[in-house]
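As a starting point, one isolated chain is supplied in C-alpha cells, in the form predicted on its own.
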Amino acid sequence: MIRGMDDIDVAIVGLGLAGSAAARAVSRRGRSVAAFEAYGPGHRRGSSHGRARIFRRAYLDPLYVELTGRAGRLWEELGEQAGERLLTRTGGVDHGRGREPERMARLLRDHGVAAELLDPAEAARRWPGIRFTGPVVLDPEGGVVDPEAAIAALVRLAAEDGAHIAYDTPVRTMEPDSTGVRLRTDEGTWHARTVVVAAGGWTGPLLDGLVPLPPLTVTRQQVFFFAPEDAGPWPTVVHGETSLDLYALPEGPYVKLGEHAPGPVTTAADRDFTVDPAARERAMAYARTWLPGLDPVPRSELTCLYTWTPDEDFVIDRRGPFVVCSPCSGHGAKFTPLLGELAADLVDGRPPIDRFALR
C-alpha cells in the first residue's frame, strides 16, 4: 500500500519499455525502487504498446552495431529468466540504395554478425512475397521482439525483487531537495534519492524546468497490417529505396508495415488516434509495388508516439537526482534491455555513454 511519506533509493516514473527495464534492473542490483505509471497495463498512449517490434544488428552505425550485440544477449538471458521467448529470430533483410547493403554487410562481418550480401534474384527466391531490385543484406540475428510481454515479464521480475509497482498512478511534481527528490502523486507522496524518468512523450514536460534537455519533438506515427497471400516466413525488411525508409515485420497472423519518418507533430498529453488517409494511400501503394506477397488492403491500423531527439540519438544520462532515459526517435524497442542496464549504471554514478549524453 501507498503510505503518506515513502523513503526509496531509486523512482522510477514511466512503465513503457524503457522504464519496466530500469525497474527490473536496478531492483535486481539490490535498489529499494518504486515505479509509477500513469496509465494502466497495456495502454496505448504511449510507444510501448502492440506485440511486434524489429530485432536488428543492421544498422550504418558501428555504436548500434555494437550496442544491438549486447541487446541481444541480454533478450536471450531475459527471455530464460522469464521463462517466454520474447525474441523471436526470423532474420532481417535490408534493401535499398538508402541502406548501403555492401557497406552495411562489411560492418555487420566486422562486428562478428554472420551477415550475407544476396542478390535481388537469389533475394527473391527466398522471399518471394517481396520484391528486390538491388544488393540484399540478411543479418540472420534479426527478428521480433513482442513489446507488451516483454514489460509484463520485466515488471514481474522486478516486483519479485521487491519494486513497489504502482499503475494509474501519475506523478504530478517532482521538486529536488538536498538528499533526492519528493514526488508527489495522488495517493500520496514519495521521497527517492534518484529519479529515473523513462516517460517517452511526457518526459520533456516532466522534467521541463529541472533538466536541460536537447528539442525533442513528439509525432503520430501510423502502422498499418497487411495479411500475407500465403502463410510462408517473413522475416524484418527495411527498405532505403524511396526518399522515406519503409520498415516491414510480422506481427501475429499479418505483417505490419510502417514509415520511419516524422509523422504529424503532436503532444502526448493531446494526440489524438486519428489516421492520416494520405498515410494509409502511401502504405497500399508501398505495399503493391514493393510487397506482392501481401493483400494491399490492410486489415487493421493503429498509432503510437515517436519523441525524436534532432539526430535520433539516445537521450541517456544524469543530471543530478534525475536519470534521464529516453531512447528515441521511434528505434529503442530493440534495446530495452540494455537500456534498462545503463539506467542503472547511472543509479550507480557510472558514466553515460558519450553520444547519449546531455550537452
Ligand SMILES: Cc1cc2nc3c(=O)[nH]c(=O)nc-3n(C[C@H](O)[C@H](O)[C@H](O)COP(=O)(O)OP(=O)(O)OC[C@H]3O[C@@H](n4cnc5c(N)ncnc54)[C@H](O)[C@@H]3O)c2cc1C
The other form holds:
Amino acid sequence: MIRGMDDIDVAIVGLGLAGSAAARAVSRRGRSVAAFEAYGPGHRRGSSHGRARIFRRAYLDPLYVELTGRAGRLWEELGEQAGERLLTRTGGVDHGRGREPERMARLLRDHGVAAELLDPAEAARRWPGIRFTGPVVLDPEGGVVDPEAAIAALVRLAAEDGAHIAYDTPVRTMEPDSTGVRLRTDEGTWHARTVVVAAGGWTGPLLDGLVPLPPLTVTRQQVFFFAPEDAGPWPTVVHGETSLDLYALPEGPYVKLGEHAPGPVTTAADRDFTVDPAARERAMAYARTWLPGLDPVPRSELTCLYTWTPDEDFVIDRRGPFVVCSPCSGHGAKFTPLLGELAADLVDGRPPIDRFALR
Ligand SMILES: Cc1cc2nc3c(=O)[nH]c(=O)nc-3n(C[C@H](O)[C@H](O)[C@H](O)COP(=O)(O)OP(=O)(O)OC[C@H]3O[C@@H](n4cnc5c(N)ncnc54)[C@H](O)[C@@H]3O)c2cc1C
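Show the form predicted together with the ligand, please, the one above being the form predicted on its own.
Up next: the whole complex, starting with the chain shown before.
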C-alpha cells in the first residue's frame, strides 16, 4: 500500500458503478489514478449493490435511446475484456399508462432496434407469468446487467492498468489549491490534478461549498424478491399501472419488483434500512394482480438509495478540478461503462453532454 503525500493525475471518490467505471476508463487512458471507497466491496449502503439492474434501449427520449446504444456496445466490450458475461439480453417489455407502446416502438425502430409491437394476447402467450391488458412493446436488446460482477471487473481492470484501489478508505476532506485538490484519507494525504466525485447519495454534502449543484434528493427505495411458480421465461418489465410505475426483472432464482417513484426522503449518512410495510403490501397486491406466475409472498426484500435530480437527467460535468459524476434518478446502472468514458472525457478537457451539464 502506498502511503503519505502522493501526487497523482486523477483521484476517484466512490467505487459504486459510476466510480468503478471512471477508474477503469481513466486509468485505461494512461493517467495515474487512485480510487477511494468508504466501505468494503459489495456494501449495501449506496445504490449499486445486488446482482441485477435493467438494461433497456426503451426510453421515450431520443437522447437516452442513443446513449443506451453506446452503452450496450461498451457492455459487450467490457464483458469480453473481463472474460465474463455482464449483460444478459432477456428482452424487455413496456406496457400500460405512460409507456406509449406505439410511439416507443417507432422511436426504437428509428434507432435501429428491432422492436416489436404486440397485442395483449400474443404477449400473454410469450410470457404466461405476466398479465397484459393493452399493447406491449418488446425491446429485444433489453436485459439485465450484474452490478456486483461489473464493479469487480472494472476495479480489477483498473488495477491491472496501474490504478491504486483503496477500500474502507473514506475521503475525509477535499481542498482545492492552485494545481488541483488535496484529499485527506485515513491512509494519508493525496494530491490529484483532477478529482472524479462519484459518491452517489453522498455527492451533495461532499461537494458542498466546492461545486454548485442542482437540488439532489436522496430517497430510500425498497425492492421485493418473489419466487416464480414456473421457470418463465422472464423478461424485464416496465409497467404504468393505474397509479403506480413499476419494474420487474429476473435476479438469480427470483423476480425482483420495485416502484419507480420516490420513497421516503433521507440522507446517505442518516438513512435506515427499514422496509415500509405499506410498500410491501402494494408489491404483493401488484404481484397477485399482474404477475400471476409468481408466488405473491416475497422471499426477501432490501433497500437502496436513489439520488434524484429535478428532471431525472444525470449530472456529469466539470467545475475546475472537480468532475461530478452523478448518474442516478434510478436509471444510471445501464449506462455504467459509458459513464466511465464520459467522466474520462471530462478529465481530458472535453465538453459535457449538454443535458448533463451543470447550469
Ligand atoms: C432499488 C434500485 C433499483 C435500480 N434499478 C435500476 C435499473 O433497473 N436500471 C438502471 O439502469 N438503474 C437502476 N438503478 C440505479 C442505479 O443502480 C444507480 O444509478 C447506480 O447504482 C448509481 O451508482 P453510483 O456509483 O452513482 O452510486 P453508489 O453506488 O451509491 O456509489 C457511491 C459510492 O461512493 C462511496 N462514497 C461516498 N462518499 C465517499 C467518500 N467520502 N469517500 C469514499 N467513498 C465515498 C459510497 O460508499 C458508495 O459506494 C436502481 C437503483 C436502485 C436503488
